[in-house]
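Have a look below at one chain only, the form predicted on its own, in structure tokens format.
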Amino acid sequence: MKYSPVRNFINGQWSAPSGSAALEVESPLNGATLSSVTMSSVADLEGAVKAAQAAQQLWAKVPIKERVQVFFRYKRLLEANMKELSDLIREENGKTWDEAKAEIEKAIELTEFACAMPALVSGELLEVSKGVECRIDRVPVGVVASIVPFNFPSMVPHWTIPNALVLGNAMIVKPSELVPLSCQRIATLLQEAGLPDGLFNTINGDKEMVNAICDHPGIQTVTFVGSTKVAKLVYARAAANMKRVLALGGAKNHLIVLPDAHPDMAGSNIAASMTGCAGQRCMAASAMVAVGKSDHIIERLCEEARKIQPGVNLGSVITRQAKERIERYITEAEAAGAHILVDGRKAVVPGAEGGYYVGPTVIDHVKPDMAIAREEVFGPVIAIMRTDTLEEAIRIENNNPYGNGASVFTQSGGLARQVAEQLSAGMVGVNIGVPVPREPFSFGGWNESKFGMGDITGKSSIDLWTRLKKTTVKWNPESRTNWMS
């Protein structure tokens, strides 16, 4: 193994998980064993919560202007360790190096936003009656937990870590057991930046640990990112235990392509959207609705897709099981009558024959009722459905149960506005294949893609991590009184 066995980080110290089950941590690039991870016990979680509670009580008393200084230093550490952090993501997740580097760059942007929090939560003060003042302050909720997925080992944890900690909370992160190494490095860098012990803790585990987090009375807020099936379970369980919950689920992002779309821009954008991070992202394009005579755009898409080669500019999928599942979707669509224009099945990378690769796959003449049109494939695959009218294209998009992202490709500003207004999705793009907002705008979908109120990043996240305290004060007994004072 290249790395030592994965450990928990609790109260500033490394400790071995005390559970019995263990898993190997494999690199999907070549199937090599990187490390091993033992599942944690409820006793491990109990220790993390107690440490977090004690640390949070002190941290909440530190002025926010001082708390953010830790994250100014942390941002510099992310920049200084860019190559090492990117290499680690590439090894444990299978991304291309450029994609891994972009993930760290996004983590830096998220940290920068957290450093601006003092300007965003400065409170309010108003004289509401003669001699009477009301003020509003934001106070932390306490101990919070973040359950993060395999597809972004660093970026998704940073959706929550900087904002939650700057706003005065203590945090427990449960990384995916498939990619636990990046969270270990985050812990060491936060400690190096001067974050007091106990405020950031990692606890390794599987679904049993997820349930324990949802049930623990000492945790006030839980966030989750993963599949819709599990997001619903987490939301229901944690909410039943009276916690604040924001659970982000899966997606089936539709791109509506009109005949007047710029062929080169549409072709390259759609190809990049469907294959970026090997299609393993909740904002990947996985369904395209071609309106009218759009063959010329589909041809350009296929040309661009063929330029993307596994092991060169396309990373691996996460496991052998994921590869088999994705290829099964393609085979079943073909058997149901769809046409495979670009086939990525049985991809093998010379020198990395043990890796888990699926090549870009473009499937035409897909019917809306096919599984590949309805379900989240989570691979570099796009299913093309054809319609004669824009109205039918919008109806297809809005009938899908998810609502993470959707885009329209057209050179008509009027049609773009019409489509954007009617799409049932929380993040909408025009001539953009991956319409992810940048800070300070928040990330969050609709419908079956999100359970809970608010968004996980940006200004909207402030309400998730804080409570409002309203204080009314009167000092001057000589002030005239009325019904308001």
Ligand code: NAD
The other form holds:
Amino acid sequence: MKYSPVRNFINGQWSAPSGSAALEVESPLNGATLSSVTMSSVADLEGAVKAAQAAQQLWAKVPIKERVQVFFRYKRLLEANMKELSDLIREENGKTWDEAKAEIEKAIELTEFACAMPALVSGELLEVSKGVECRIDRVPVGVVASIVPFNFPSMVPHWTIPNALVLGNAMIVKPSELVPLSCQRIATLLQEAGLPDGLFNTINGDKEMVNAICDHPGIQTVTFVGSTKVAKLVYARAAANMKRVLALGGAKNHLIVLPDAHPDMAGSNIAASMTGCAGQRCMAASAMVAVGKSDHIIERLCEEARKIQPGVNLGSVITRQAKERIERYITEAEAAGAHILVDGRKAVVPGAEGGYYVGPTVIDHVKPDMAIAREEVFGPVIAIMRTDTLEEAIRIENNNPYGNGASVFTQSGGLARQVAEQLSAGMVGVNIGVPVPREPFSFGGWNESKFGMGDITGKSSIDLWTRLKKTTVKWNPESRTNWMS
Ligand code: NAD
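Having seen the form predicted on its own, can you show the form predicted in complex with this ligand?
Full assembly next; the chain just shown is listed first.
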């Protein structure tokens, strides 16, 4: 084992999780065992909540302009440790090194945004009657929990960590049991940046720990990022326990490609979108609706897809089961009559035969009722459906239950506008394969891709992490009295 067993970080101290079940942490790059992670017990969570509550009481009293100083230092630590942090993401998740580095670059951007928070939460004040003022302050919610998935071991935790902490909360993060190593490094760097003990805690575990978090009365807000099935469970359970909840789920992102689309731009963008992070991105293109005569664009897409080589510029998928699931979807689509134009099954990387690789896969003539068109495959695979009309293409996109991202490819501004208005997704692109909004814009889908109010990042997250306190003040005894005095 390259790394020692994963520990919890509670109240600034490292401790072994005290549950009984344990899992191996494997590198999907080659199947090597990296570490092990023992599940935490409810008593471990109890300790984390108590520490967080005590630390949060003090942190809430620190002015926000002082709180952000920790994150200015933290940003510099992320920059200084970029290589080591990226290596770790690559090892535990299987991404390419550039993709792993992009996670840290995004973590830095998220931290920069949090450092700008004092300018965004300066409050409101108005004289509401003669001599009577009303002011609004944003007050932290208290102790918050963030439950995260395997596909971004560092970026998704950073969606919540800097904003929640800068806004005065204490936090408990439950890492994915498949990739628990990066969160350990986040904890050490936050401590090194001077974050007071107890404000940031990690608690390792699986679904039992997720349920315990949803049930714990000392936690006021829960965020979840993961599959739709679990997002619904978490949303329902935490809300039934009267918590504020934002639960982001899975996705099936559609690209509508019109015949006038720029073939090179469309081909390279779509290939990059479907294969980036081995297709394990909630914003990856996984369904394409080709309208009219689009063969020339599909040919360009296939040429680009063939340039993407497992183990070179394409990482692995997360587990053997994931590889088998993705390959099963491809085989079933083929059996149902779809045409495999580029086939990524049976990918083997010399020297990394134990790794879990699937090559880029382009499947044409998929029918909207096939499983590969309806379900989240989460691999480097695109299912192409053909339509004669734009109306039919929009209907196909609108009928899919998810609503994270959707894009249109065309050189006509008018058509782009028309389609963008009709797509049923929270994040829409024009001639872009991965329409992820960057800070200060917020991240969040619609429909079965998100449950709860608002978005998880950007300005929208301010409402998630704070409560409004309205204070009405009358100082002058000579104020003119009226109906509200
Ligand atoms: P997952 O739902 O299996 O796991 C997410 C978290 O939930 C993990 O921490 C896991 O320990 C926990 N969990 C798993 N099963 C549970 C259960 N039955 N009850 C309670 N908790 C449970 O997701 P994953 O496989 O880690 O991540 C991939 C999924 O996440 C994909 O569906 C992807 O689209 C989605 N995702 C969505 C977004 C978004 O912004 N909408 C971002 C990243 C990933």
